[in-house]
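Given as structure tokens, the chain that follows is alone and in the form predicted alone.
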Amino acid sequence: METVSETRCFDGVQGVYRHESTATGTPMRFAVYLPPQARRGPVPVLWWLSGLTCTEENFITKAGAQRYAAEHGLALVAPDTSPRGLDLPGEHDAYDFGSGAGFYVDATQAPWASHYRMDSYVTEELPALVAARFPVDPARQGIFGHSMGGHGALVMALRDPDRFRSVSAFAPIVSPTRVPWGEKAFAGYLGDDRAAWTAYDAAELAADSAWRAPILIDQGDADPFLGTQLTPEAFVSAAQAGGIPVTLRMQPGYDHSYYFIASFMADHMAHHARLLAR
């Protein structure tokens, strides 16, 4: 693995790393966020989930994450969004497909499947990579995400709550198999058969998932994606169907960006430290 960059930031390091993956056959980068307190040891380690179009990069330098995550005593991991450099028939024809598009599956269709494995890179290559490299705990792990990572996080976490304490999400794509941005995807990349599609889609697993700490979503009422791409209230449904507590906070005037994700990102890291100290 190597070492892109390291800074000093709010008395802990962040880092950019590189390494050649198992799962997508690339290079990949990702980010870790080392807060002071895990100088002294393991600390509890929060995965975060980009959405469309982004690198590690929009979260570190976008987010203020750092700040609460030093006073909380939490790492922060946060990976690229699909491979790169590859270079695949109409890959970059699109920001919604393809590069910067991953949407957190493993493809199953050619050209794709050869590569485009994001849900085994970010739950099983890197975890492993990062527990190894890093003083993080692997007991205490908590993962949310923006938009399509919000998708990714939620998905994961109902999938997996023996490994998850705690889940959040921002304006995330709650059901995928339902909105335009979801049936491109996979279609794409899983093929036709949409039963494959419930697999990765939040509402779907809600009403059989083990999972049942809660779930804080925040969402602007002002974002242009509202209506026909996020629709937050069909998770809410389906959650509170199969008996899992969730908060959807709708915040006024707020849009689909970085500036609203910085606006509530304290709240998020609250709600993921509480329960990750237990």
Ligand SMILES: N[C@@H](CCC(=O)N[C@@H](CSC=O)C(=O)NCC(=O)O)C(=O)O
Contents of the next structure:
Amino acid sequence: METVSETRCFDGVQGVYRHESTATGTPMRFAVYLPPQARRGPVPVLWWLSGLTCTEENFITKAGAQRYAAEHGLALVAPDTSPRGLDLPGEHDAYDFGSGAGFYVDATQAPWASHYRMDSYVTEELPALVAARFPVDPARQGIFGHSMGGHGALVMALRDPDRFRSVSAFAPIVSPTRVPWGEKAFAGYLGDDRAAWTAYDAAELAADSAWRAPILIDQGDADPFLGTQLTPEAFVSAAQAGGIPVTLRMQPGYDHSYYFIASFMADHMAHHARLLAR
Ligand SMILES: N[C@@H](CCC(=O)N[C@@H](CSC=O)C(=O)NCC(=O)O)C(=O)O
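Structure of the form predicted in complex with this ligand (previous: the form predicted alone):
Full complex below, order starting with the chain above.
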């Protein structure tokens, strides 16, 4: 692992690191914020999954989360959203597929299956690396994200309630199997058999998940993707049917941007801090 940069921030350190990933077979960059409390011992770790077109940089420069991470004593980890440095056919042709759009799945279709393994990368390889190199407490992990990253966060939490104690999302794609962004990505990465897609659909997983901690979702009502790509009520219905407590807050006038995310970051960080406290 190489250090790309380390910068003092709210008395902690915002770092960016690079390593050779075995999951993706490419170099990968990721960001880690360590709060001042990490100088005294392991702190809870909160994973952020970004949306389409993002790298590890969008969250750390736009969301304003470090102030609250320092207040609550939480580490933040933000991976990239896809492998980089490849030039697969069509990989860079669209903002919603290929580079910047890994959708947190393990692709099964050529040519993506050799490298687009963001599920394994985010749930296995990177956690092991972070636990080995940074003062974080693996027994206290939370996860949140935005849009495509909200999809990833909800899926990973619902699938693994033993690993994560808290989850929240900003404008998540809650049912990718039923909206154009998800249908395009899943057909490309997972193939035409829709039965294989449901393992990556939060609304589908909610029915049978053992997750029971409260889930917080914020959604702007002026979000141009609301209704077409984002269908938060579908998750609320599924979660309620599955016995999962979920709070969906429709935020008037807010769009899909990081201005929206920054506006409600304090609430999300407090949500996670409460659930990650000892
Ligand atoms: N057509 C737009 C779409 C890209 C976009 O809005 N990306 C969002 C995430 S959308 C769902 O995953 C984002 O977070 N962008 C980065 C940012 O810093 O705002 C476009 O190509 O711009």
